[in-house]
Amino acid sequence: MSQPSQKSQTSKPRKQIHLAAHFPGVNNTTVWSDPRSGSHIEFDSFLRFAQTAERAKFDFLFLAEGLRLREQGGQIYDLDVVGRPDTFTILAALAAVTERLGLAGTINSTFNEPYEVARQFASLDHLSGGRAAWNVVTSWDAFTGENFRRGGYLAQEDRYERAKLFMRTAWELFDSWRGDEIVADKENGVFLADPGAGTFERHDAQFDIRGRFDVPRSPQGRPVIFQAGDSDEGREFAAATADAIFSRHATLEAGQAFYTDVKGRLTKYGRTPEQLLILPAATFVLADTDGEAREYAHVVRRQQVSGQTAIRFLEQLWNRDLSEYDPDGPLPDVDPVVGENTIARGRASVRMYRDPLQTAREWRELAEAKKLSIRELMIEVTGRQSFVGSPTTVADEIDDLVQRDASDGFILVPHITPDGLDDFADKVVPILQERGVFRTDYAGTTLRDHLGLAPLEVPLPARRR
């Protein structure tokens, strides 16, 4: 972890930190077997999680997407938490029981249609009073596509092209209402001032639609747009269209490199650095002292990576059945099977291993140098950014990373659901508030207000240009 920089504390105005909470769902970060863990399906879990995030004045709650139960070795991958309810249903229900917390949902542009997605997000923005956000992703694999009418019809190299056209179409739908069309003049019997409100027409390589969009302009005009891709195409897509990017680069050096790269792409699209926020995901482990936190973090990692899970992780690189291997023993002496990954299906993470043979060599060298078993190695190489320490130490590290432009804030992923956020809310947030780097109350009502994003200009509908 980085150390606080005294220089960074005085050389420029201190940035306000943005914090969000990720309900982890299908994710090995979650220790579902811990006695304190609750349901990932029942609404009470989402309610308690959201209420804690709102009590702490977080910017938003974030939901990822799982469109098919992942499999490994031909069986449901039961080492993940299985199942994930529909995003819009959960967020609409949370809109009714929260007042200020932003509500961010992941919806892919591969297996949906822009009319229905725009309609759902415009409705959520209305229901929540302007708190909706859309994390735009592209589903890439035919395995997931088998659940849908068009299956895995879209070639991987084409998915961003469809996403761009999807976004342009959604924009036209959102902007087909200006916001002043409804007059509801009861005395004169006039409801709409503009009989052409909602008119749209779109014809391109992916979409051929025209008609009337049936949801009037929402409080934010459109949802706040998040993007999570890390490839060069994904970064460019985010620079062109997104309001915030969900990053995995949360350490000082990697975060600063990502931050500089992505924000440097904005000028070509006529945008400023303030118009795109960088928000990496990070876990945390808290205790009264740094030493106690480190000991607890070790326990948590052993819970997250059991012996069985370690073998499953290794299979995802080796692309072969390794169930006969001892997780407390050495790495296999056979090489990974190169080519399409057939042992693990539905996991985007397998694409990180662009050269499995090289990665296997690196893992063998690391295991040999540190005398690591399979399980110990998996604990080391599968860890994500984690803040570990006393509340003061964790507050120091988060503040320092933001002030040194490694990020604009963090999306926190607790390992216990739904109550794992409570300690952070009660012990770390007050320290950040005392330092003046995190709000003590919401200053506005919309998610764009929370994120410091300027209101959108009201467009002139295409039919009037």
The other form holds:
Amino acid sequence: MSQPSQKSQTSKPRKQIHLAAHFPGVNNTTVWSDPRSGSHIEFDSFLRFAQTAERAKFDFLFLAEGLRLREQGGQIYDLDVVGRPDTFTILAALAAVTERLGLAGTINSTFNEPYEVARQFASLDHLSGGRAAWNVVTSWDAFTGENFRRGGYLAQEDRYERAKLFMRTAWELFDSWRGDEIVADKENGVFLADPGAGTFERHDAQFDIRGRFDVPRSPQGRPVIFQAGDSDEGREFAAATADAIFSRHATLEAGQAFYTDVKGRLTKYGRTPEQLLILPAATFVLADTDGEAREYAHVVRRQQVSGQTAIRFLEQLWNRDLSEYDPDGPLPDVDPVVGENTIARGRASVRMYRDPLQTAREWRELAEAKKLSIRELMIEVTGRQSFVGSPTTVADEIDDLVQRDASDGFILVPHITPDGLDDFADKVVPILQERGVFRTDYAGTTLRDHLGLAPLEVPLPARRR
Amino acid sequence: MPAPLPLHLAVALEGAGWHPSAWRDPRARADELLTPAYWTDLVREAETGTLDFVTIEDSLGIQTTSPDGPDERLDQVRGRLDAVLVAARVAPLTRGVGVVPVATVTHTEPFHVSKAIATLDYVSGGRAGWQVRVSPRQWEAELFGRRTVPAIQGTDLDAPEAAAVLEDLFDEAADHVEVVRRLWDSWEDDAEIRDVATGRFVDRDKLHYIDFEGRWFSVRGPSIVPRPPQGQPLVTALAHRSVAYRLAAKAVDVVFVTAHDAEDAGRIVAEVRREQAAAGREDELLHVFGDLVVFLADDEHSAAERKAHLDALSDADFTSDAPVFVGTPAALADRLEDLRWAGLTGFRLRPGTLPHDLEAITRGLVPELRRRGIFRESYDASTLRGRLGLERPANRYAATTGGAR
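Structure of the form predicted together with the partner chain, given the form predicted alone:
Following is the full complex, with the preceding chain placed first.
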């Protein structure tokens, strides 16, 4: 059990923790074999999940996006949850059954066009009363491109460039309305005060567009911008443009290093540390006691990583068929196939293995030192359970990590949907509230309010006739 | 000719109504057109009248009176929300009425449209549809900057050059719809198996690549969204001319036509039916709905006054692609009965002003049609397709052996 360390920081005001929830969908986090696991596609699941998050006064709910079913060994991957609904459509529907909860969606910038995405986000912001957030992602491959007219036409390096220009273009569209153009004066017959409202023009390396944007300024002005991405490029992009960054660093040391690095990049863009929140994804396992939680966590990991799943994970690094190997046996004595990963496609994690031979060496050493089978090793190296313990322990750890600047809060990923958030909402949140580090009610109405971001200054559109 | 079946009734929701001065009607909620409450109230009102469905109008470009691009008018509604998202926003707050947003095919990806409408079907519990829209406007193409659309506005659309451009756009639309429909079928209904014994979440033999290859795009599939509740959500389109009737006969479930009288309606219905046979769909139910813009009041004089007042505000006599009806709900019921004999299977009414003309439909016209025994008292089928007498279609891939490889 870790000890809270706020005592050493009594001079500093306690930071307020930000909490969000991710409905995971496609992944191997969700233990779909558990009898408590419900539909990942029926709207009722999203409704229940969102209402729990709102009852717990979370900042926002987050949905990822899917554009192609994953494949491995030339076949659709069938061991995890497969399939998910459309992000924008679910978020707009959730706006009807929630009142304050922020609604965040991943939308890629490669297989969409800025006019269309800006239109959808501005619409979502109107339809939710200012609760929309956009997680901008870039890295989709030619494999995904086979579902789109554009195909896989962009090289890796061009995708970031496109993402940057995409964002700038979207911002220009959001800002093309000031917010006071609609007067709707029936008496005098004046609906619009400005004949040029929405006018934009954009010519750059990626876009050559012009016209009038047709969604007037939304409650937040623009959606809140989230970013995921751990590379140097990704961190820089986030420092320059994002309101929050999704990270993978949920431990103290890694979290603090990431936090310091990213927040340190803000000054050169004229921004303050409060203007970019660091929010790692985190799983959790709760039980009445720490011991029970640890035992249960072990069960969950074995449910998440079956023997077959372990072999499939290993194939993603080895980049070759390993179906003949015994998951309860030792690692293969052959080396990974180096080069473009062709065995597993549509899977973001594959790109994390930048040096497969080196990673394989490390895994071999780890397996030998701890005498681990393939499955046990996979359970160890793919482990993502951030918080395991009693409600008090988990509240302590979360508070500690935030107060020590390892993050500004967490995006929680339950392993049971849709009801896996309930225990956290009922048991952990009240402890954080009692300590005064988490809100007992929403103070504002927009997601920007929840995140403590200042309202946008309304810019004067560049082109006015 | 046998007596027609009970009629189907839909309404087309557009801004403050279809008259350009509708927003100046005393009851218009002109400063709320971008709020969810406004749209929720309208769709709920349609539901109180047990209407089959509402369509939610949209286009990619801003509203304009000019064929060549945005105008600079200040006296009309400008600005709107994405119709698919509006439909999704109101769906959980309604139970019976179908929700059918417009989505433009010319610049959007069929993969995106397919998953959005499939998801709308989940969100609404099987009440989703889609109105396919083609954009022949170069200035809308410039919002995307990916292609040019040869200028045909203001020219004779039957002239060979213009006809060829339209032909291409509608062929592309047909391909788009085909891709969307294949994606809806790309998961068999029982593809999700959650088989704990074998550790498989889905049976991959029941997931199918659609492998569409066409002139405008190729799409591999399968969809990311499992097959929606209706199997195939309702596909609709507005059609004014032969090229569009052909698309409709080939690809949609409901076509909206703008017949100006019974004779016109008979001619159009015959043409649609001929094209339907040519497309090999003569055994399928294809609805042909007549579109009418309506200005209603308790007496004929007040209805005429209402329209005249709006016309005066906009300094022009209102005209439309569809016939304009001005009068009482009872007279409208007569008109619809008359038109039905020409073979129309239903009507889509475009309220001249909102909420006034919508309420006149749900509270005036609907009771009148019920008195005449030709309109439902309550929703009798849970899905939109079911209500329209359309079966839940078999999955085109289910019979094939072997799955996605």
